[in-house]
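As a starting point, one isolated chain is supplied in structure tokens, in the form predicted on its own.
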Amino acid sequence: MRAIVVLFAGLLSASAFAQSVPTPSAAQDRLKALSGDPVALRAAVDAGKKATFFCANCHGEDGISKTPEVPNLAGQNPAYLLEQIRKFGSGERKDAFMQGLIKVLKDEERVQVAAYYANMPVRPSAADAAQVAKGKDLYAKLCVRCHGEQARGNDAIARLAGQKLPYLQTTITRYRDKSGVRNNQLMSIATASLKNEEIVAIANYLTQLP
């Protein structure tokens, strides 16, 4: 009787914890409902320039980063960000570091940072006439199915237009071979094939989309 007692109050608590915790679709259902009231979406964009004040000494304070193999987050799809933030925090995604950054924030300042990375204008960098020209074949024929004709992605998938040179040719890179960095069946299998300097074509292709 005793075991079950204590079975059945760990249950009770299981629960109680359970409806305490935010569920992504909460955190997502707050952002849509956002992007339909112009006030509130300004708000929140405000609220997220504060919030992102750790953030700046890599991703920028406007979300174009400062090192070159760190993303660029301005114009970035809120659904996606807000996914990868959520990743991050519950330690699906590895890096000790946005780990540790992401812990501290509250689930409406994570809406909130979402909200103003994609509201950020997004740079479009100069590059190679010669290899855009190549590359932008190579991303019709491999990625465009998955991340669009202007490869600015959706909820789901990550836009890439306007992201930095480096930044893409690493990833891109890590994806092919499979090195446990950026891990996807998908994104491995499309990438598989793929030469060095076909994917300095595609980087230089996606890095002057606007």
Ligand code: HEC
Contents of the next structure:
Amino acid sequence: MRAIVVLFAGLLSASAFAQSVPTPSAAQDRLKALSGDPVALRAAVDAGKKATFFCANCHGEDGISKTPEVPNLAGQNPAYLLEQIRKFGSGERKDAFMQGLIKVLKDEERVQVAAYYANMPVRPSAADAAQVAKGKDLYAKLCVRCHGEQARGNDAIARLAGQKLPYLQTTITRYRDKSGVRNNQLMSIATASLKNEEIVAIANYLTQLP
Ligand code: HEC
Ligand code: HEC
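With the form predicted on its own done, generate the form predicted together with the named molecule in the same format.
Below, the chain from earlier opens the complete complex, with every other chain and molecule after it.
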């Protein structure tokens, strides 16, 4: 019995771990190859700027969005960006606009778009100081082990630092409520205990980080 429980726990954490790593693909391999090749990276960033001509309507020319509900893409981790583009394309992540728009991008353009936005500078927003202090404590308790000390994530995990406050608030609430718009077991577990006002505090903390 004990062995079965241990085996089950092992399987569960293995599948949870798989959720924090972008789905392997030829596009992810090409993106990775760019990081070791400055000339090819420069060319991809330039091509990415052209390919994002239409995206700029909502996400801004340089990836700083024009509306609070639309996420900033500037400085976001490229592998995470590419993975989210894949998820919109497959319907695993739901958004009427994004699911339609992403279909116009060819595979190579997806890689270029991810490289472009990842190379744009982050622009933090102002936040309420009392909320920031409260959010900082909650972040240290519940989020830091995956998203990192500076909330900049890593290859597989989203940067949260400098993200738009309303977008953060909505997104965290969706994971907590398992609304089906975004499905991630790790995030549902991590946010399960949060009250609405705690989500507001964490979002205030994250939005002002560089
Ligand atoms: C009509 C407005 C609009 C346009 C145009 C648009 N987006 Fe989006 N995008 C959104 C919204 C809204 C979201 C957030 C959806 C959600 O709440 O999950 C989003 C989310 C994203 C995300 C996920 C970011 C994250 O932090 O998880 C990526 C990546 C993205 N868009 C890329 C693009 C690209 C590339 C284009 C151009 C081909 C584009 N978008 C065009 C509105 C837009
Ligand atoms: C066990 C690891 C883990 C922990 C702990 C964790 N996260 Fe996450 N987080 C992830 C992963 C993996 C994703 C990407 C999920 C996806 O693709 O939808 C993510 C995505 C997010 C996003 C979406 C970012 C975007 O740009 O759309 C937000 C916001 C977020 N996490 C906030 C938090 C907060 C706040 C906490 C603490 C309460 C937290 N996370 C704790 C692993 C974690």
